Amino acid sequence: MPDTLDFEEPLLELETRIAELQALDDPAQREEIGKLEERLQRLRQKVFSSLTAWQTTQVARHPRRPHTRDFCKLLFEDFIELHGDRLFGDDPAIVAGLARFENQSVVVIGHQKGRETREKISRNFGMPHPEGYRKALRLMQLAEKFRKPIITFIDTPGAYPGIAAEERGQAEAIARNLREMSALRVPVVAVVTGEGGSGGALAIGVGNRVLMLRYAVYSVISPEGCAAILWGDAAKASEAAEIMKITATDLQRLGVIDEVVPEPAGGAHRDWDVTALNLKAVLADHLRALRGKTEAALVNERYERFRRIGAFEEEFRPSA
């Protein structure tokens, strides 16, 4: 498989051997192929059940991981994309539109990194400009007007830090989204599908429920950025990743996210269909639970949810 990660090398050797035997189309090799496939399945389960935080980050960034447009095809019906922020222009790094999910009309918003080189450049590698966040807000306000639930997909290294973005008010656009999302009177479910980076992720992540795929990551800064700040050496990213607690299991334990969505052995990039089925079931459960809540309850619940994050107790110890 192209784009094999370094810790997947033992898996690649078995996959190559299986492919070679299958190419022979020899009935006598079927038993051997079956044994190798069982061995591959066990080894893949073993490798992916004990990934480090840095290895999980590599999986979250995998170029073949499903993106927002892929999930739109796999999860929704009748998706219609809407463009533009009605202020400056359209930002391809944010995909947004109307769709149907489980026979219910919803608004879908998500980051789009791009697949091939030309598309990656066109979509700015999933790093939105201010007009992307303003487009997202426009769709959220449309959802509130027509009382439609909102589903967001988070997968970005962060908001674009370039001069043009700053000139057009990047910080203001993100801050406005945080404020407006916190007061939305409709259900909001955010899903971290890959790389959830900083305010660029949080700008569409203020949800009543926040979910994460098993091998996604979510953090205030990239491991490389953290390592560069703490030790002046980005090469210590693997050490920073462990300290930062950026994996789905860590964040669920800390109360930052609500549920971890299982991925197939080997990661979402290995099997989009299974990943989508797992996510669909979890999404349906959470939307069903939110459907009966009043507008006031939705707002208050969202407020309290984010106020709890990072809470701590301070103990006063008088000096001797």
Second form
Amino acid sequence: MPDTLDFEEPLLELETRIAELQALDDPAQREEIGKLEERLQRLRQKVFSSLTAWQTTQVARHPRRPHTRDFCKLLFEDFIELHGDRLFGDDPAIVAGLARFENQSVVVIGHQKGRETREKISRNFGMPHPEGYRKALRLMQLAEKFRKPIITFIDTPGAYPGIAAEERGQAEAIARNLREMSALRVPVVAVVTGEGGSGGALAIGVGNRVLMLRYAVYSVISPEGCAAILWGDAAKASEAAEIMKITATDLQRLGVIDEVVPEPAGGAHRDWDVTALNLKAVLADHLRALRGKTEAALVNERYERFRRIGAFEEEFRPSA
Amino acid sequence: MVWFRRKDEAAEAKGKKVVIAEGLWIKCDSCKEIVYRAEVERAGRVCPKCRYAFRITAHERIAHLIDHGTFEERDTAVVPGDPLGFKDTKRYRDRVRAARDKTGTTEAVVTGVGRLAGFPVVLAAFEFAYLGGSMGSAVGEKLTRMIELAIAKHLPVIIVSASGGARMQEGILSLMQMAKTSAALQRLGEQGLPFISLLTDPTTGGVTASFAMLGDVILAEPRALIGFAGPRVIAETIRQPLPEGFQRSEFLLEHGQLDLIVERGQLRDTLRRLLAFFADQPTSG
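So that was the form predicted alone. Now I'd like the form predicted in complex with the partner chain, please.
First the chain shown before, then all remaining chains and molecules of the complex.
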């Protein structure tokens, strides 16, 4: 398997041994297989309960990790993808559409990375241009008009840094989304499913609730970018990942996310169905909690949620 | 001219301080021409050759724009924490202390209330020399409080940006300040209060991608670097040389990203006319 991460290798070795023994179809080996499977489970628990931030980043970026379109298939019924920003074009790095979730109409928006080389390129590795963010906003406004909740999936290395993106107002597109999302009169639940890359992630992330898969990451700059700035060496990304505090547990502690969605041991890429079931349950809970709220409460609570975030000091100044 | 440039390059090659920058002559940061310092100062720190407006401090900016003696600074006590216990080659706390000593400001933005040509305004000016004008939690908090103050006092908001973007040393919390400040501006707008955004050299990253591009009117000084991604990141990503003038104010104007480019000498008067318009008063002199 070409997609194996280095810390997954001991697990893969055991899996291969088990598969070989199973192939023998020898009843005498049954006990041995059972032992190996137990060992595999223990080892997997051990490896995945103590992943470093950098290892977590690699899991978050794993090419076989479920992407937005996979989640659309796994979580929703009757997904209808809609296209285009009505201004310039259609950005394949953002997927957006209408769907049914738990017998309720919802609007779904998410970054879309590709899986095979050709699709990766056509999706620009999940890095949107301004028209992607404008398509997202168009669908959010559609959701608001028809009083439908919004679910977003965050999975991007970041907004694309290119000439055309700058010409068409990448910064303005992101900024406008931040402002407009803050005032949406419908429930918004954002889920960081993979890589939450800076402003390009936040541009669809201003939710009443922000959830995060266990092995997703969310950061102000990529570990490689951070390392390049701090030490002039992108290879020190693992150190940068550690000091930036980018994992779901770190971000929950910092008050940036509301709930960590468990992933199967071994990561979402090892079992899409279990991942989707976990996410479905948590999403349903939050949407249910938000459904009863008034429009004013939704807007105010979302404002207050982001208003509170930050850690600064206030120096004591004795008044003169 | 050639004579000066050679001397300049030789000095740089030896890693010494460029002597001419301290003397009668100074090199323009934008067109690289050597120009007479007194002439630059007389023009309000503007290059006589290319009209580039030199970077100035937050307090110089305030002195230039706000009526003398009317500025009341707010929230000077709101200062950076160190939520991540961040340390790279230096500790974040030490960087903060050094920035404070160097600039004399307690954060990368100075906020307050004052009058501009008689019009009461809430104004923020970024201090680029303080950690690259970067936005961390305290900057986001100061801006948000000032916007909330404008809402309470029913005043227009002016923000003069000069920033490299979100502050890396506060990680995700810096990123979240983009949402916080943008949301505050949404509320300002709902009250029918104007926000005038002035972009100065340089304005990039998370500052551009939040409040800076949300002005009801967006102004820029000539030849300022303005963009989402920094030019080096873009050049590395696309592996191509960048076009001439890329991400300068004139480029943004041409692409419909801002309203007006205003020379520093005209800035105060332009702001006065805009404030008069929003106050429903005659905008001529």
